[in-house]
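The form predicted on its own is given below as one chain in structure tokens.
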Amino acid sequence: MTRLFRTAIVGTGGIAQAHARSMSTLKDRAQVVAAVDIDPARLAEFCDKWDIANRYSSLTELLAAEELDVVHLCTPPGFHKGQAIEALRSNVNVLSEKPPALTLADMDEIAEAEAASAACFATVFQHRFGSGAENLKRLMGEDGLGRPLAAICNTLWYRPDSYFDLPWRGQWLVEGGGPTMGHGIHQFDLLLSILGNWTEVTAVAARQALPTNTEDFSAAIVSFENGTVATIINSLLAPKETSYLRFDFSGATVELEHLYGYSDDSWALTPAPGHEDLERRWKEGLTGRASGHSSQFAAIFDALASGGVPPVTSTESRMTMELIAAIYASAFTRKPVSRGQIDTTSPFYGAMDGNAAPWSDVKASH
């Protein structure tokens, strides 16, 4: 008999009914046995939409009253440290929303709370598992496409001034970033699970229009161990909305557009002359699998379910979490950043803007 996973909802907000509409197409692997929020109203109004039986005000109420498996955090990321540390010492596994943390020290702070842990941390990072990001990391390690020679990350979304109604949005302290550290990090993350380790970057950012202490747009160029270079932007002053990546391959290009959430129609292929044999193997290789949190959840029981560790873990969480504060770094430093070179002596090791943001820290005045 296959076994059914006890977990729970931890902040009852917007990103919670992804997570439960997610949950409700799993019910024969996992179930959501109880949620949490500090809200009485939000808390009843979700779980009685969701069906959740148990109700708790606090995680630490949870973690007291119920046996789990897995606690999805879907708090503000201000919160996730605190909650992510005290469930694994619990040994409870860890869902954390993105981002996982604010700065590279609460991170590893939660990997140390991890090692002396039963249970594992793991972050949403959903679009690596749609079939379309699978199938090309199968041609890749198929020798199918070539070297990879250049790429394009871009996520360029907008949002109003009153997206920062929020307390939490768009303050370094309680959000971590910008568009950066915020909104972009699922196309990076992508990104860097296609093309490996990063070893460089040099950057930009601004705070151009939106009301808040963070950036409201960054652009880096990225250098890769395996000689890959690309250029990321990260934005939400765009009213034509697109997340688009493209590798550039010897072999073909690989294109993939869309907002939130891709299908196997999202990705296009372009054989380079004397590989059209790619776009066939391209086609052979997708399944129809979309990107999302249904994605990942199953992956995280499959590996529950066979003792394995859940994706996507916290050393791989950490290394695109790194690349968010080197961005930072340069572009507040005004010099290119390598890997590493952030440790606990550097101010951006425990604040993203290392106190160094070149603008005030009041909202901006329109």
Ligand SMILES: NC(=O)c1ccc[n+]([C@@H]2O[C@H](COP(=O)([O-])OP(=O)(O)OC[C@H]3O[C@@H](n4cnc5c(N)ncnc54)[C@H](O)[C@@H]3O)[C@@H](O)[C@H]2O)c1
Contents of the next structure:
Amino acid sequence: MTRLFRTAIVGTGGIAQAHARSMSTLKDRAQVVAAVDIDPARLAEFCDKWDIANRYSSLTELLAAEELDVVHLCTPPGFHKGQAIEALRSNVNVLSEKPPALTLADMDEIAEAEAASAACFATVFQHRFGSGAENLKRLMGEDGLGRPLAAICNTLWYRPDSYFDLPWRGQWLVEGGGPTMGHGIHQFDLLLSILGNWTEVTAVAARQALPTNTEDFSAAIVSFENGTVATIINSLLAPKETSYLRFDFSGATVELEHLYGYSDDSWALTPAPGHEDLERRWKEGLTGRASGHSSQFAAIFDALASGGVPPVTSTESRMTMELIAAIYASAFTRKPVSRGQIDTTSPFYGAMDGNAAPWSDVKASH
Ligand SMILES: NC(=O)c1ccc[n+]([C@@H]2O[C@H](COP(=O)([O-])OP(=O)(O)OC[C@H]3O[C@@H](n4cnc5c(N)ncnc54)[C@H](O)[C@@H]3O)[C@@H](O)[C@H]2O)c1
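Having seen the form predicted on its own, could you give me the form predicted in complex with the ligand?
Time for the whole complex; same chain goes first.
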């Protein structure tokens, strides 16, 4: 009989509901045995709703009291690094909500703690795990799609001013950035998982309308080792919302359009002349798995059961975080930035904005 993994949810606010709901669909693989929050009323309501027995007011208390395989970090972004390191020191695997940390320096501290631990650090990037993304990666490994030439990655979302009422939102120090760090990250993490290593970025960022001290819009042109050139837009200014990825290969265009989660129907393949068989091969490869937390959690439990490294690994998520740092560095220095250029001497290593946002001396107000 396979062992039931024991997990705990830390932070019982908005996204913790998706974690609990997804875990309830995986009862044959794992059980949420405990939860933590600094807000006792929220903790009680959450645990009552999801039938979670053990309740704690801090991660430290949780780790002292429970034998765990995984902690889900569903706290605001500024807590992820410290809580991840604390759990790794107790040899408990960490599944952190995005963004995994606020800076590249923090990512490297997590990787150091992971290297010294028997446990692993993984980040929630749930859009890597639907069958459409897996189908695209499979087809790219076969003949037919041809060379990837150009790509588009648009996160055109809308957030009213009231969205920023939560104290951790829209501030460099506690969220690490605006829609580039907090929202577009989902879409371009998927883009990177498909296209591989990026090499250079040129970007602009603007603070147009929202009551934040971060950007509310960014646009980047990104080159990849495999020769693809992509444009990436991250916006919270779009009343007509969409998440849109498009890959133009020499043999076909592959598109994904959705908002916060996709199914097989969200994908479309349009073959180039002479490549019509790709339509049939695309459809045959789809297995009906939607993107989402439960698809990623299943992959994590598969990895843990087989002694593998749970996805998305700290190395993979650092590549995504480095692109974010490079978008800000390019935007605020008005120069192209290469992968590897943001080293420990760069102001963008220890702070995503490099303390260089042109509007940073303007207090956010509306
Ligand atoms: N993957 C996704 O699609 C997705 C969607 C939304 C949010 N998120 C991410 O999830 C994280 C949480 O976002 P949210 O919207 O749920 O936030 P939230 O503010 O609704 O919830 C955070 C919870 O953490 C608790 N908390 C704060 N400090 C704590 C501490 N030290 N120990 C324990 N609990 C603590 C708060 O009391 C609150 O209940 C963020 O990093 C966010 O970016 C991911």
